[in-house]
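In the block that follows, a single chain appears as C-alpha cells, in the form predicted alone.
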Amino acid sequence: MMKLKINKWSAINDREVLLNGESKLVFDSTALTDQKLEVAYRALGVSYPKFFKMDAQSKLGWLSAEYLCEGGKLFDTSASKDVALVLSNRKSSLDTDEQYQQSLTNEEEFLPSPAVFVYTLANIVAGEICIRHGIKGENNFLISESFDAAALVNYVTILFEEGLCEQCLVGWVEAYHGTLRSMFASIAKTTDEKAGLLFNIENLNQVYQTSEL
C-alpha cells in the first residue's frame, strides 16, 4: 500500500544546523544572525553568489533546502512539476518589513532600497528556493501563530491525493530580531514500510519538537 513518509530532515536554529536529528554545524554563540548564516553557507562549500543578495529569512529558507539535499540535488526527479512546496510560519516577511519601513521613515536619508523591498513577502522565500532546485509545481506560504502540523499534514495530503504533486518539501521558516528558526522534510509515496517516518500529524511535531533550541 502507498504510504507518505518523511524521507529526511534538517532544521537551523540559533545554536546549529541538523541533519536528521544530527547535529552537522554548531555556531558561535557571540555570532550575530548574519554571521551565523554566512558560516552555514560557507560550510557547504557550494557556490551560489545570489545567497549574499537574499535577505535573513531567505537565506534561512535556503540553508534549510541546501543542508537537506547536502549541497546535492534536492529531489531525484525529471518533472519538476511533480514537485510541491509548502512553508509557513507566524511573521510572514516582518524582519523585512520593518527594515524597509525605517528607510521610509526615516527623513534625513529617505532612502527606500529596491533590494530590501523585493524580499517584503514571505513566499518569496519559497521562489528562491524553487530557483535554485528548479521546482515548477504548487507552492504555497501559510502563516499560522504557532507551527501547526494538522494544516501542513492535511494540506499536502490533498496535494498528493488530487495528483497535484509526487513529492514535497514542507516546513517552517522564520528569521526575525536575531532569531533563527527553520525545519523541513522532504516527503514521498513510498511502499517500504521501513522507508523514513509516516507523514502525520505525531510524527511531524515530533521532528519539529526535535528541532528546537
Given for the second form:
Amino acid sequence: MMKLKINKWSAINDREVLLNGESKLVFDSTALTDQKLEVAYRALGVSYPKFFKMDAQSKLGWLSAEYLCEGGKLFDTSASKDVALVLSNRKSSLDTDEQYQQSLTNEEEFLPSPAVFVYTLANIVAGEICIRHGIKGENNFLISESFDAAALVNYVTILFEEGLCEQCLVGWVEAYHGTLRSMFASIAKTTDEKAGLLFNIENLNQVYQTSEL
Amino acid sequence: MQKPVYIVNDHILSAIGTSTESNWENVLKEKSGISLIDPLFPSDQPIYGSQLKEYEKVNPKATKLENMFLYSLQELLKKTKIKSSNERLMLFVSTTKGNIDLLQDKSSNATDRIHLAAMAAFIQQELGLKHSPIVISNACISGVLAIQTAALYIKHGFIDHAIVTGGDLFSRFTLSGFYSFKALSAGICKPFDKTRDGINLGEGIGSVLLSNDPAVAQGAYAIEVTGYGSSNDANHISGPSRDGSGLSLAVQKALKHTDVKTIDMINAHGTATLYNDNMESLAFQQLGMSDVPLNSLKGYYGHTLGAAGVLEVIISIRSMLNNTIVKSLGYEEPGTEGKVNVAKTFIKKDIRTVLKTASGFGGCNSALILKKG
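What would the structure be for the form predicted together with the partner chain, given that what you showed me was the form predicted alone?
Complete assembly follows, chain above in first position.
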C-alpha cells in the first residue's frame, strides 16, 4: 500500500519565515509588506530579477517555494513533468484585482496595465513557481472559504494513485491588504510509515495551524 | 474497484441559446453569438463580444453571474432523477473572475460574494446541495480541469455524482485587460485562420452532470471520461510556449489508455490569437494528430473563460451523439506552423473518441478524452 509523506514544509506569515517549524527569519514588526517580502528575498542570497515584477502574492508563493528548497533544487528536474503543484487560498487574486480596478476608474486617462492585469488570476503564482523550478506536471488552484486540508489531501492523493504525479508541492498562498500567509509542503511517496510525517488531513491541518501567527 | 465515470446530462446558457438544444441548433445554423458591442471604455478599435440576452432571473438576491449559474443548474437538475439533496452529489464550480462586477458596484448587498468560495456557497445553499462545493480557478483551463477533478473524485469513490458548472461574465475588467494586451480581435475571431488577429470575450454557463451510474442519474446519454491530464509550460506567465511541448505533455497523459489513432475529433482551445493557435498546431503535429479533424468553438461563443471548457465539452458531446463535427467558424486558410486539419465545413462521421484541450495564462494546459460507449 502506497503511503505519502510530508517531506518538508515552509511557511511565511506577517511575523516570520518558517521551515519545518523552525524560524528562519523574523521580520521587523514595523516593516511594510513589500519590505518584508524584499527582506525575505535578500536573505536567500539568490538573484532572480523577475521577482521584482511580481505582485505580492506571487512574491509570497515564490519565496515559500524558495525557502522550502533551501537554495537547492525543489525536485529532480529530469522528473519535472511528474511534479504536481496544487495551491489554494480564499481571496483568489483579489489584492491585485482591486489595484487593477483602480486603474480603470479614470475614463480620461484610461490606461489599463497589462503588467498588472496578468496577475489578476489566482494561478499566476503557480506559473511563477513552475517557471522557477521547471515544474511541468499537474496544476490545480482550489478556492475555499478557509484552509481546506481535506480537499487538498484528497485531490493530491488521487493524483499519486492515478500516476498523474510522482511528487507534489501543495499549499496555501494569500497576500491581501498587507497580510501575508503561506504554507507549502512537499509530498512524496514513502514505504516507511514511521519515517517523517504522513500526508493526511490531520497532519496537514496541524502543519497549517503550527505556522499560524 | 473503480467504476467508469460518465457525463450523462448537460445545460448551456449562452448568447445563442438558453438550452443545450437551442445552442446546438444555432451552431448547426452557423449562428455566432458574437456582435459589435457598445464600448465599455475609451477604445481605439471596435469591440466585439458575446453577451447574454434574455434568460430568466431566478433569484432577486443573486448577482448577475449567480443568476446565470442558478438558471443553468436548475435547468440541469430538472433533467435528472438525482435530487439536489443527494448525499453522494457534489458541486464543482469553475470560474476565473466570479462576481468581478461587484468591484465596481459598491452598492450591492452581496459584496462578500466577490470571494469565489462565498459565491459558490451561495449557489450551493440556493440549490439545497449537501456538500460544500469545490471551486477551481485556474485561468482558461478551469472548466476542463474541473471536469477532470470531478471525474477523479467519483472514480476514487469520494462521491457518486457531480455537477460541474463553469461560468464567467463579459466584464469591463476582463475586456480592458485583454485590450491592454492588444489581444482583442477587430472583428469576429478566426481561430487557426491565416488572418486571425485575436480573441473575442464572451459570457455564459456550461453545466454537466457526471455519474458512475447513468441509470440512476437517468442520463440522457453516457459519454465516458477516460483520460485527463494537465501540465505547465514552465516558460512564461502570459504567453503560451512557442513549441507546444507543454500542451503535448497534458495530451500524452490524457492518452494513457487511448491509442492516438482512435481519436476521431479534436476540440481545441483555439482562441484565435497568433501565438495560441500556432502553439496548439505544433503540439498536435508533434503528437501525430495533423490529420485528425479539429475545430474551435470560439467563433460561436467567443472566449467564455471559466465556462469555455465545460460549454465546449457539451457541444463536443452533441457532435458525438449526432456524428457531426462542427464547422470551425471563421476558418478559411491555414496559417499555423504546425499542420492541423481544421474543419472548414460540417463533417458527418462516426465520432467515438474526442480529445478536448485548453490552455491558459500562467502557462497551464489541460486535456480530456471523451468516449462514446
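Residue numbers count along the first chain shown, from 1. Rigid core here is just the name for the largest C-alpha set that superposes within 1.5 Å across the two forms. These figures come from a predicted structure and were not determined experimentally.
After superposition on the rigid core, the Cα atom of L19 is displaced by less than 2 Å between these two forms. Remark: with the core as the superposition reference, the CA shift of A195 between these two forms reaches 2 Å or more.
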